[in-house]
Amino acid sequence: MISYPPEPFRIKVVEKIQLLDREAREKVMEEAGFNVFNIASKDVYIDLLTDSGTGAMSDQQWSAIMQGDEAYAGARSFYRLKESVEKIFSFRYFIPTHQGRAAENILAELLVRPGTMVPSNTHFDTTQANILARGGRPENLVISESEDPSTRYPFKGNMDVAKLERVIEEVGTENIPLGMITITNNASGGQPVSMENIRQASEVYRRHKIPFFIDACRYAENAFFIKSRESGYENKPLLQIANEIFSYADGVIMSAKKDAIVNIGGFLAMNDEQLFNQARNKLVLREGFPTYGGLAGRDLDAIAVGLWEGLEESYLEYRVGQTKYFGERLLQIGVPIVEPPGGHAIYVDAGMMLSHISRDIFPGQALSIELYLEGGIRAVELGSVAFAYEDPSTGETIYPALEMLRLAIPRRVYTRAHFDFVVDVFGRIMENRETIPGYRLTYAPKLLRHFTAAFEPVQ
């Protein structure tokens, strides 16, 4: 019997949801241009679009919000967040931002130039877009095991360090303004990165004097996987594991909307004083004063508490267990997913599940549409709609390795019964999957097109 630890919390507040009938859902989808991002939240029954900013805050976080200091400069809330960031991430300098992509934007503006290249295990969509927007090239160097969804390698999010060495030699260090690693590796199935791999990548970056930044929005889940799967870490506290992770880096970009379990916020942290001063100046220009950075004081306090709650072992045991339960149930009915299940989402191999739909008519998008039509469930395509892009130097279209549908799990929001409902809906889709059509674009911007694109079915 598949199970997971009971929730380490009690529910004190609830929100009503409703399941529209099939005819109403069809009308909603057509009016949305067959893009689930355009559907109003009130028309969604179970929302697995993202785990970013959609979690339920705790009583301690709501209490902290009441203590928010809204002073324009030098707010107490800033110093409470500063203390949390210093103890967990250990960088000398940090600036708050309104969310993770604002931190990416500042970092990319300061370092990325046309013709330069930024390596990572796998860049996520906004990171990739911020690099492309400045004429840079995002280079994904994830290990080959990540391309086989059924392989149960424990750290499929790892960077291929040998490839990294080759790329640096080919491109030249002068053309690589920074190097990155994303933990966990969201664009490659939410898979974790091992401590050994982070250390090895760090050694390469430092030997070549390339600044190393970690995209750390799910650092706590990654730390839990290191503790659970990597030899030598099973008895170490999660805070100690987190401290070691960041000791190998020169800086971090963080969306607090994930592992800090808040609805808005992020930060940029680093050790380089000169870079910090430049980043702080950019922050003042676009986000706000350095001690609030586009956030209210109450948001800073919620993050300060949430960073610690996200590191609690009992919470992570429940969260990772819940995700595993969901994934194993889908496997039981024949739904192909990226294995093993990660920490924040289940990734359905839409290319395999809808093998009759070619990637130019977007199997992941087709599956996201069908999931809403069949059960009022919203999830996001992470395949060629989200990640295919034109190489700025060659004009060649670069496709992702897999055509996926991500079922992201909001933190402390849904129960086992909700996931069982989703599994039942997938069961019905599996029975009729060969009748599902592909979709073509009728409108799309150049960058981050999946957010606002419109589609029509291909008959």
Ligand code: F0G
The other form holds:
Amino acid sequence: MISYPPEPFRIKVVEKIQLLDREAREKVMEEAGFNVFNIASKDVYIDLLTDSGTGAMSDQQWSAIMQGDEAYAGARSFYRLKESVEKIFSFRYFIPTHQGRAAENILAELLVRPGTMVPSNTHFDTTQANILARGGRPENLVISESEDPSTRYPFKGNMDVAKLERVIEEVGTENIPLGMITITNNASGGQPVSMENIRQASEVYRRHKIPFFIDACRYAENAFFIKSRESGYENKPLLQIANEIFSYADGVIMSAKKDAIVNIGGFLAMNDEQLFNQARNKLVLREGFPTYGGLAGRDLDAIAVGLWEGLEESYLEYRVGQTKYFGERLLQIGVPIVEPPGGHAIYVDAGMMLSHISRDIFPGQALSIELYLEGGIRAVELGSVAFAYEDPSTGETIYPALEMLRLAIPRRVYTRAHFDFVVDVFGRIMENRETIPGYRLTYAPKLLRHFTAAFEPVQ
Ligand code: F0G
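Starting from the form predicted on its own above, please write out the structure of the form predicted together with the named molecule.
Every component of the complex follows; first up is the chain already shown.
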């Protein structure tokens, strides 16, 4: 029997959820323009849209919120967060931001110029969009193993370092204002990156004097995978593993809405003093004074505590165990997923599951619609709706490697019975999958189109 460690907490507060009947769900979906982002939360039964900002905070975090210092400048909350950030990430400077993409925006505004290129293993959608918005070119250099959903390579999120060298050679260091790595690799199946890979990428970036920033939203889950899968790290404390990861970088962008288990918040940290001074000026212009950066003092305190809770070993064993349980149960009933299961989500290979739907009519979108219609479950397409874009220089459409549907798992929110329900719904969809239609766009903005696009079924 597949299982996972019991929740290392008990439940003190609950929130009611309800499943609308089929007819009501059909009406909701039509009114939402066949885009689950337009559905009201009250109409969703199990919400696997994202693990971002959707976690349950602990009693300790709620207590910390009561101690929030709301002073405009130099609040105690800021210093408490500074201490947590310094101990885990150990960069010389940091600024809070209201969430991850605000940090991305500041970094992109300061460094990315039209025509420049920013390599990464795989950029997430907001990072990609922030680079494109400054006229830059995001370049994804994830290892080729990631393109085969069924291979069980332990670190499928890795960067192809040889390719990185080649790309740097071709483009020239003067056209690469920064280099990145995303841990875990959200846009490539939520797969982890090995310490060895981070070290090698760092070596290349440093040899070419390219500033190296880690997109660190899910660094704690990544650290746990390093501990459980990479030799030499079995007995190291997670904090030490995190410290080593960040020692190879020049800075991080962080969405605290993931591994810091808060509902809002993020930060940008770095070692370069000059860059920090510029970032601080941008922060004052757009986000707020440097000691609160677009957040309330209480939010800073919740992050300061949550950073430690997200790095606890018993929590991560349960967390990664739950994700694995869910993934293995889906595999048992024949649902093709990205293997092995990652940390924060299960990625269904919708292109494979709905192979009768071609990628121009969006198999991932079709599956997201069917999942809501069949079970009131919400999940996000991470395929051509989210990631296909026009190359700014050639005008050619660049497609992502896979057409995926992501079932993201909010932290400390759902129990095994919820996941069993989702698996049953998938079972019913599998039986009738040939009848599911594709969808065409009726509205789409240029950047980040998946959030607000509208669709209609292709008959
Ligand atoms: N980087 C990665 C890898 C992310 O997954 C996200 C957000 C961000 C940056 C941006 O952070 O949302 O705080 O502005 N990912 C969410 C998700 C939205 O659903 O995966 P943000």
